[in-house]
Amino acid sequence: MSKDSQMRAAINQKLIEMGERERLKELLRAKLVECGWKDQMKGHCKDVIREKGLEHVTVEDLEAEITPKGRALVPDSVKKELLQRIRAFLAQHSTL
């Protein structure tokens, strides 16, 4: 495991232990709903299913089709806010 991977694992473990990961996930959900991301993704899913036909779309196909667009549509402001929260958490718990 590389040094970078070890650091990510340690940070993730600390986030989980302190309950911060769940708080960040809830914040992310709320922000994505607030900015309309969830509705955009729901519409995109419906479009893909309409295009390919319900009988011809698997969950895996749908996931492969929408994941890149979903990641691209997350607003920069949401990404920045999450990153700031993670940095603030790490600054408070800098034993890593």
The other form holds:
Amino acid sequence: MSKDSQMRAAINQKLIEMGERERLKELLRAKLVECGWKDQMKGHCKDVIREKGLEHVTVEDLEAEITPKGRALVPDSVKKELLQRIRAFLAQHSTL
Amino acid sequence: MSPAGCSHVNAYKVDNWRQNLRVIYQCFVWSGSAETRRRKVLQNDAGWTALAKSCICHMCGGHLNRLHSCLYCVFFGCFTKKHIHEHAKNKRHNLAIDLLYGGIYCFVCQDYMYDKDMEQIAKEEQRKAWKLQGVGEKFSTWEPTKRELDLLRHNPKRRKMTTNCTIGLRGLINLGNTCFMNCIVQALTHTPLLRDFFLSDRHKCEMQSNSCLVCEMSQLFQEFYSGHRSPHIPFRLLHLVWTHARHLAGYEQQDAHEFLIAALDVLHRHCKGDTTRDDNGKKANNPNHCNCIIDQIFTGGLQSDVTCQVCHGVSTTIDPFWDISLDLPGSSTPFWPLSPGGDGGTVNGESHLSGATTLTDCLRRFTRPEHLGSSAKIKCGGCHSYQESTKQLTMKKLPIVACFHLKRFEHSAKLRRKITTYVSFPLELDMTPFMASSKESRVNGQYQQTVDGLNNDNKYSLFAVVNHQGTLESGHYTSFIRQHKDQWFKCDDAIITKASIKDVLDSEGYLLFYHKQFLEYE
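The form predicted together with its partner chain is what I want next, because the block you gave corresponds to the form predicted alone; please supply it.
Zooming out: every chain and molecule, the one shown earlier first.
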């Protein structure tokens, strides 16, 4: 494992242990609902389902179609805020 | 996408599968406690004999690629990189669980399967974790039960609520000076929580006779939301009121406020059949802990603090209330005037331009410390003797719907008259200054507003106003009710007309109904 992914894993472990990961998830969830991202994605999902047909569509189909769109449509402000939170957390627990 | 699982999922459901599944949810998906979170990171035991590793892919060590856990053994693998797929093929372990969302994937059917029993377990574990994390209940969308689906199929008529619809608006025929009743009915049928309770059929009647007022209320809501535009004739309601509140019987004009209290009381008594049962299945018969819909919506707690002037010991009692009756300037009881332009009024944005009394003024007077005087000494528990004291009323617990009663009708020994002083009231009201918890923030009776404007718990919105025109001897009640935000209607018995916000706020005001803006799950 590269040093980078080692660091990532260590940070992730710390986030989980301190319960911060769950809190960040909640924050992200709230922000994505607030800015309308969730509704946008819901709309896209419906489009994909309509295209492929309800009986034939699989979660993988949806994932393949939605993921790139979803990633691209997250507002920068939300990314910034999450990043700030993580930075603050790391600063607090600087034993890492 | 099969809604009922698959044969491979069914094959899994043998022996102790429920417990095993729960453990997986608790440890790896919805880790609620610090302990399980540590386990998630380090190792787990819980019946697994194989050596467990931390929650990372056993093939590549990553954790960001939609990690799944095998349901048959201790193996974590990336989904995106197909590591879990390889494991499934090699070991013939058909099922895996998505550690992010808890979905169950079947490698044979090549899709996520939704099994009712597993979904049930997943939901329960998620709720438990939320509780442990201190998140409490969260909103989840409505999933109709089989019975509900049947009901929906057998009753295909639907009504669409748009922002402009007038469903819920209906006139009421005056049956002979019954405008006092009509106004209260309009206010109650437009109380959102009450409407939701009755329209979702939550009243299960346990009364033997058919004189249950709650049932009649339920009927009333059906009539109001039926879409009929002709006025409704509430003769059954009137008859029931006469039966259960004898003092209101007869064709004379009655007091709308008295009717409100009597109606709430009868509804509360008839709701006893709905009181929740405690864990032992016993009915909670304690009158102080009634959990009927009336109490849930209308009951608040009024704190009364009596302070001994000698030893400064405070004796506190909390009494339930359904409404707040406010004295007005111009009555025979002295009103403590607060100078016009005083900064207290700006808490609720009321205008002091004309020097008019505001609702906030009345509330401040209501919650001010009052010297009880030497003729009303209280037995002090600290001093063990009768001492002079001050008494102060504040709100301990705010109801979801706050009803303010402006005491316009004076019935003292000397005179009977109506006080027509104009009292201005706001569309939005912040009750924070009048809370028991805000007592310390009040210096010389003026509330020092802290920066805690972020606290939304005490914010209220006006949704109904009952007005009285005329004199004590002959008068008429009308009401304004809010149909949608900023959309008001005037209800004058059978006649419903559109009203402007100005009309509402300029009216005299007798009963003011406010609804909490933000509701929390308990």
